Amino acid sequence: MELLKTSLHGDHLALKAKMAPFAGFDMPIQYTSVKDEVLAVRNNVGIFDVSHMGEFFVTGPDAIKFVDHLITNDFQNAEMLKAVYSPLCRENGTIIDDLIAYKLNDKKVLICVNASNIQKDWNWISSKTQGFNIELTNRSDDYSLIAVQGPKTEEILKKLEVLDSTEFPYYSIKEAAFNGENIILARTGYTGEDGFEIFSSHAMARTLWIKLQALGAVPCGLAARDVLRLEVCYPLYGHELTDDVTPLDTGLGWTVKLTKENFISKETLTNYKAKYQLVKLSLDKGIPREGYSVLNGDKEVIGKVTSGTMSVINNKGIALALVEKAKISADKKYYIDIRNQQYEAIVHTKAFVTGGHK
């Protein structure tokens, strides 16, 4: 099956990016080095082509009510022009995907979903519209999406005149005009740093990509993106989040608002006792990788690494791991098995790196 290409595919090839299949697309994994790209985002500005993500629009009188019913987090009471991160769950509480829902106005909502789940999410959401006065459209093929991330993002976007001087809080969204065209700006991202995501036409994305580089933004690939999100302990669908677990198993209890009047999976999650715990682990020696076994203090296998890498900022191996709560030993010790050798892991209660988002 031929891989899909984003509107910026030719630009990636021109930059001699290392390309690889991801979610059905031919995507840039890295341009220079993962370390340089991570540091660009932590210290300056990095840009990512995330046009493979999916965009659904919900319009109509019941748009907000419908989205609030779909997701576990509280969308109904979010302020206008705000974004809400949430799992999308089945009636049995298991996670279909995680997404961001944007409240554009009282009759218009944008839902941004993961690239690998576009069709699955569309099928699910489409099946739940009965009884709601809404129109649901899949505009995934119509939009390109550039993530601009890093402490100097606001400065660069003001130079580009994409942003004006009006207040734009974290996790907010607005529709704007740029070069005579409508774009959607969201102060969101998945690196832990300040930044914006720009939804635009394909032609506009190419213009923005070139202009942003001219102002000093560094093109970054999916490998750097993965290190960045893991350093700040953001979960990733297909790793920490899967069809087999609930938000309560994966450290996302804060996104499940059981005080809401009703939502899909409320009954199940109200009575659910978590079977797993997501733990943050680091190693002084060795690099933990996805799938490596995690053992307790009694050297009994209790889970596995869901994401692991070498932290650029901390210069040590870091991992998120899903472990069985019932098998966590009294001493709370954890070991990671790397090629039949067990390394004691350091447990972290907070993220490995403190991001700089506003």
Given for the second form:
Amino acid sequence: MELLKTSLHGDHLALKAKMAPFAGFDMPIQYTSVKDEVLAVRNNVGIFDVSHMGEFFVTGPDAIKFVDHLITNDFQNAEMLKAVYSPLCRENGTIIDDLIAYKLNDKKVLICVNASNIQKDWNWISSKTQGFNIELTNRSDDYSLIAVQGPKTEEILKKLEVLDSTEFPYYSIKEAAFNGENIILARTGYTGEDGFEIFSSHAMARTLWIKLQALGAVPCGLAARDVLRLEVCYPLYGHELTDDVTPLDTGLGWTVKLTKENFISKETLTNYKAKYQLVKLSLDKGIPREGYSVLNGDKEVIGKVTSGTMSVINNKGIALALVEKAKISADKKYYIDIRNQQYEAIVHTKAFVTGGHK
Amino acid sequence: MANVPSNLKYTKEHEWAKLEGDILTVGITDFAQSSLGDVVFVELPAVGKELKNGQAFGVVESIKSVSDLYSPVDGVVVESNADLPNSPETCNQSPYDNAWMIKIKLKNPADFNTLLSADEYNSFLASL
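Structure of the form predicted together with its partner chain (previous: the form predicted on its own):
Entire complex below, previous chain first.
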């Protein structure tokens, strides 16, 4: 099957990015160096083409009620213009995807989903509309999406006059006019830093991409994006989150609001006892990688690394690992097997890196 | 374009080799370091380790990837670059000099002749 191209594909080639297939798209993996790109986001500002991601709109009188019913987190009580992160679960509690739902107004919700799950999510969500007075549209092909991330994001977007001086809290959204066109600005991201995600037409995305670079924003690829999200312990679908686990197994208990009146999976999750636990591990020597075995203090295999990398900020190997809860040893020790050698891991209760988002 | 010094021999695994007497020095090529990106971890064998042609002898890792290193000949490791694991970025800065990896005492000197010349390696790179 031929790979899809985002509206910025030609710009990535012009920048001589290393390209690779991702979720059916030919995407930039890195432009110059993963390290430099990560540092640009932590210290300055980086831009990512994430146009491959999916955008669904729910409109109509029951829009908010419907989205609240779909997801495990509380959407009903979120303030207007707020964004809510949540898993999307089946009745049996397993995770279909994770998403951000944006409350644009009382009759309009934008849902942003993972590129690899667009069809799966669409099939699921559109099968659940009965009894709700809503209209559901898949606008994934109509929108480009640029993530602008890093401590200098606000400054650069004000210079560009994309942002004005009015207050714009973290995890909120606004529809705005820019160069005579309507765009959607969301103060969200996947790096742990302050930043915005800009939903726009394809032509506008190209304009923004060029203008942002002229103001010093550094193009960053999917490799840097993965390191950045892992440093702040954000889960990724297909790794920490899969069709086989519930949010309670994989560190997302905080997104399951069992006090909500009703939602898909409420019944199962109310009585669910987690089988797995997601642990944050680092190594003094060696780099944990996805699939490596994790052992307990008795050297029994109890799980696997779901994501692993070298942290650019800590200069250490870091990992998220899914382990069987019942097999965690009393000494709470973990070892990671790298090429048949077992390295004792350091257990972290907080993220490896603290992002600067507000 | 990748730098391919004409005085070295090469393998299709993107390693270079230099023969002095019956000692072969081995490292990774400029093409290899450039493809890997920022090298952040290097694991090399202990002195005395016996290697077979094609056997994995170590590992080089970038932030996002892991690559095995393969012995281009049969032989015994007589020296391992002890500085390299402490400064893996040297692989990116100086692949043909400071980032040499191991020295192997050749078991069968004729093995050396099976390696690629710079011209052959250049053609191989062009075919990728």
